[in-house]
Every structure is written in C-alpha cells, then in structure tokens.
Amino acid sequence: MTELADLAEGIRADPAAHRVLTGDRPTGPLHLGHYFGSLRNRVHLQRLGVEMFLVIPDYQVITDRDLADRLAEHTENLVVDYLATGIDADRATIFTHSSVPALNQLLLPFLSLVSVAELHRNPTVKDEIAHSSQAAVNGLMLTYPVHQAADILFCKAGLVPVGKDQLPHLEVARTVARRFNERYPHPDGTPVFPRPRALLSAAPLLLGTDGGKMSKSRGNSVPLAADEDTTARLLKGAKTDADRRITYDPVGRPEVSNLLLLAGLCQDRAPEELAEEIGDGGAAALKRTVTEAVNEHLRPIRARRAELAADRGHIRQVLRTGSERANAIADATLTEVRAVMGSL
C-alpha cells in the first residue's frame, strides 16, 4: 500500500484521531485554485469527522508587501468563503494569527532549529520573492515557512491540506518538529510534536488565465465571489493555443488541459471525456463549456455567500470563538515547550 493510500485508509478508519491545520493569507478574494486545491478537501475531511483548524495568518500579509491593505475586510471575507463552501464553524476552529500571541513565542525557538542557508534555499520563498511587490526583501519573508511551522505545530496538527507549490513549506514544519523532538524530548523520551503530513488534492495546482500559477497577487485568478458575467469574461480571456482540435495533454498542451481539468472538476467528469465531446469546436467551445460548468457549480456557493456577507456580526463572532479556542490550545503547547526546554 502506498503512503497516500495508507493515509487515506487511516482517516477513513478513525477520522477523529486526526487533526488538520490549514489556512489562507487575507490578501484578497479566494479563487478557484483555492477551492479545488484545498477548500473542497477541507470540507470533505470535516464531514468525515476530522478536527479542523483554519488559521488566517494576518501577520504574514506583510511578508511580500509594505502595507496590510484592507486587512479586516479581507479577513472577514475569508471567513465568508470558508462558511459558504461548507465549513461548519461550530466544529472548526477559525482564528487569526494576531489573536494568538503564543504563536509568535513559539516562533523563536523554532527559528533556532533552522539554518539561514535552509531559509534561503526554500523554493517557495524564492518564488514569492520573485513576485514580491517590495523594493527590498524583508526578514519576515525568509522566516515565513517557520511562521507556518508554528501555525501548524501549536495545535499538533498531523495533516495539512496543501497544493504542490506549498510542499517545501510543509517540509520546514516537518524538519522543525523532528529537530525539536530530538533536542527537547519529554523526560520519558516521547516527542512533543507530530511530524505533519501533506494531503494533496485531486487538483494540487490549477493554472491561472495567463497560463501561470493561479494567484491572487498575479491578477490571473477567477474569484469565488465573482458574479457569473465576470467569471465568463475572465475565462474568455484564458490562454489556450492555436490547435483547433481539443485534446487533454497536460504536458504538451498545459493551458487547454487546465481548462478541461477545471470543467471536469466542476462536473465530476474526466477531462478526456470532455475533450472528446468538444472535439474540433476549438477554444471558443472549450471556454463556453468551462464557463457553464464553473457557474453552475458555484451557483449555490455564491447564493450562500451573499447571505453570510450580509451578517458581519456573525462572521466576527465566529472569529472571536475560534480565537478563544486557539488561545487555550496554544498556551498549553507553549507551557509544554517551556517545560521541556527548561525555561521559566
């Protein structure tokens, strides 16, 4: 049995034994890449009975920009998106990084376990630096993966749903957990932290409309909150190629294949089947198919989103409740960390 199959079997056998930590930076609206890459999987895991922690890492907004623009608005809109896509706030812990002070106290001993060279080598950090809007890279950018390690390990999460591009960050968390356990075990030798494992979705990396990685900061995404006309306009501008015959070939025709995959995910169909149906219809027929599939799939989510967005008091209460839960767990973990380190 493969590692992935073994993990899936373990979740199905005893979902309550697993704890998931995941989240999104509040830098703008969530998009289709987030939804199929992680959000839908989070909902599925929660419905299975897995304990879910959703961090909104607001401090990390200023890793690649000088100002945290519209931070409160973006934070609340993230919660709206979470709930609209099916997250149950009564069973999930949804909180902001800044509301849990112990997270930043955990960051300091964690930083002592990672070398400067390792921080510089992280490929995800390199990519973020390349697309940063800052004139100079700040220190927070290099420590970004260790911040994420603190977010993951404070609640001793064993599972982290991620896209392929985030695997290097998760590896930092695994390294931090291993080195901390080796250096500071409990007196009986038991480890303090689990080594979190990745949960890759069926679509670990969707391309944006320009053929690059779909990203809020790169202006190539389709937001979940977009209306149907805006969605149609964005998808109409998606990059394809000159070959009129539509085929599913992720290596040779990545942009066309990405659109087929997106439609297939929305309709729960194989992209090869859709390609066969479209045939010689060309890019125009492909984009019509994708647009109809996306709008149909998102219609109930958008309706629910509109209801939730109208009640900001409820959204803020969700955050307050989640922050209270997260603080209690983080304080207990910090106390444990201080004890094994021999701190006061």
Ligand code: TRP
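As the structure is a computational prediction, the values presented were derived from the model and not from experiment. Residue numbers count along the first chain shown, from 1. So that the term is clear: the rigid core is the largest set of C-alpha atoms that superpose within 1.5 Å between two forms. Compared with the form predicted in complex with the ligand:
With the core held fixed, the Cα of E277 is displaced between the two forms by 2 Å or more. Annotation for R195: C-alpha shift under 2 angstroms between the two forms, rigid core superposed. Superposed on the core, the two forms differ at T247: its CA moves 2 Å or more between the two forms.
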Second form
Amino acid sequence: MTELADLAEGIRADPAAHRVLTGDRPTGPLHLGHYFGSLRNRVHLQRLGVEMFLVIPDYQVITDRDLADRLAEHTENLVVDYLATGIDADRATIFTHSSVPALNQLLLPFLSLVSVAELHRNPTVKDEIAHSSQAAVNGLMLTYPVHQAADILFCKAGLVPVGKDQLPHLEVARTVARRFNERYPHPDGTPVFPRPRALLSAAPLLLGTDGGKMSKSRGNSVPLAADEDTTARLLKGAKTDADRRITYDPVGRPEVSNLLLLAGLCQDRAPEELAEEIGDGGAAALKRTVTEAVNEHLRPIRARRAELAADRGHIRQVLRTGSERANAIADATLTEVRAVMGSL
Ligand code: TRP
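Please supply the corresponding structure for the form predicted in complex with the ligand (the preceding block corresponds to the form predicted on its own).
Let us now look at the entire complex, which starts with that chain.
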C-alpha cells in the first residue's frame, strides 16, 4: 500500500518501470467522487510518464446483477469520461475484459492456487454479495477476485490505483502472483509475475448529496456529464444543517464540510478559507459557491466530453486499438505461463 506522493520521485526517475492498471465497472456515468478520487490521479500518473492500462471489467457486471444492461453504452461513456478528463488514448491502453480471451484463460491456473475457504472469506466479496441485486450468489461472484488478479497480472502491472474497499482483492492478486511464482518458476529461477502494489488515493473521500457514501446507484452523486442546471439542482438539494454560520468541521458537520471540501477541490483552495468567506451566509450561500465552483471547474471537461460523445466511431476505435494491444500482451503472458507449466 502506497500513496502517490511517496512514489512520485521514483516514477519521475524511471517512468517506464511503473506499469499501472486500474478500471471502472461499466454500470453508469462517472461522478465527482470518481473524478477527484481517482481520475485526476490517473491523469497525473500518465503525465509523469507511466504506462497506463484501463480495464473496463464488463464480465464483473454479471457477478452481481442478472442483467448486464446497456453495457455498450456504459462502456463507451466511460471511454468518453477518460478522454475528456485528460487520459491520452495514444499512450493508455483502454479495453474491455471480454475482448481479451487470453486474460480470461489465466483464470484457470490462477483458480487452482486459491482455496475455496479463502474465496468465502474475502470481505469485499461479502460486501458485494450483501449489496447484490441477485437472489442467489453465482459462481462468478465468488471467484471474482481471482478474475481481477488476471486483469492485473496479465500485463504484469506493478501499481494498482484503487480505493480502500478494493484492498482485499489486491491481496488476492499478490497471493496468486506469489504462489504461481513458487510453483512455476522459470528454469533459471526468475519469477513470471511481479507482486502488484496498491496505490491509495490521497484525496479525501467525497460524500453524496444525502451525506451517505457517493455512489452511482444511490442517486446522490453529481455526474461529470450533467449539465450546469442539473448540477445546480442536485447541489441545491444537498443535505446541510440549520446553523447559518458556515464552518469546516468534518466530524461535527459532515454535510456542510463535504460541500466546502468539494468547492475547495474545484478551486484548489482550503475548505477552511472558503468557510471563512461564506461566514454567516448560510446554506444558500454555501450552495451557490459550490455550484459555481463545480460548474466552472468542469466547464472545459464537459465541453470536451460533448465533442467526444458526438464521435462514437472514434470512441470505438480507441477500444479496438486498446483491445489489440491488450491481446498482444495477454497472448505473450499466456505463452509464458503455458511454457513454465509445461503445457504443449
Ligand atoms: N473491481 C473494481 C471495482 O469494482 C474494478 C476493477 C476490475 C479493477 N478490475 C480491476 C480495479 C483491476 C483495479 C484493478 O471498482
């Protein structure tokens, strides 16, 4: 587990040594929480010169829902969000799970390295099961962390930017890599897989407009793609409290502080300073400030988003190119895996 600030120097010295992989489920539009929590970080990493892989895990969607609805639309919109926020498609490899057969084949040897008891113990899977919209838990859900290990290991990524909730999955990827290397080393003893490290975002967690965890499915987020009026309406409806004097107090006044934090992130200013400025203006003044800050910050991103969204041919081409690159790498890794395993 590492934070970006600790790594920046090492990355600058040798960007090529840092291959990064992360991904987002194609289940709906990305929102401000994704943007400040991870998208900005990725763009920053890419600008430092690391090689970036972005998996759109379409097979993960069928772990916890009966229906993978509007998959193509959600997938394309994710690519639009990536490019609009600054990911450079010429340097990043963006692809879906399902378009890289060799990645999925790695699941078979990997599954043999993990016990059924370990699969049952995974806290992230337990949590996902608790929030699942399915009546029964399917087999893919239980084995999902191993699938995610294949996402990470097929390209031998060393760094995986994730939220805290994903740390148990990353631990599975590390375990699979270690056990694979022990059981199937190259004849000269060198390991096939690096042990990937989690890269935790230093950005503070944003809450939803209801004061709960911001989430695509809870209707409490501001989507990146929302227009300015919708943004204003969503933020106007945000929960606050009755105290007219605005102060930054994340523990005592989480909702008010969250809005201050959001405005601060947009303007690159300290939330305390904004609180001071708003003073006795109350929730209405606070919401006006936040709305302006968000809309202003997102204006260029949204303009670019609209342009990109109008050219679906280009978006599909980005995915085709990404999938070709990912396939070439996955094929090479699978060839290596088959060789060390003694497959003919
Ligand atoms: N499981 C992650 C999520 O639910 C998405 C994901 C899939 C991912 N494969 C990954 C994240 C590989 C990091 C690395 O958000």
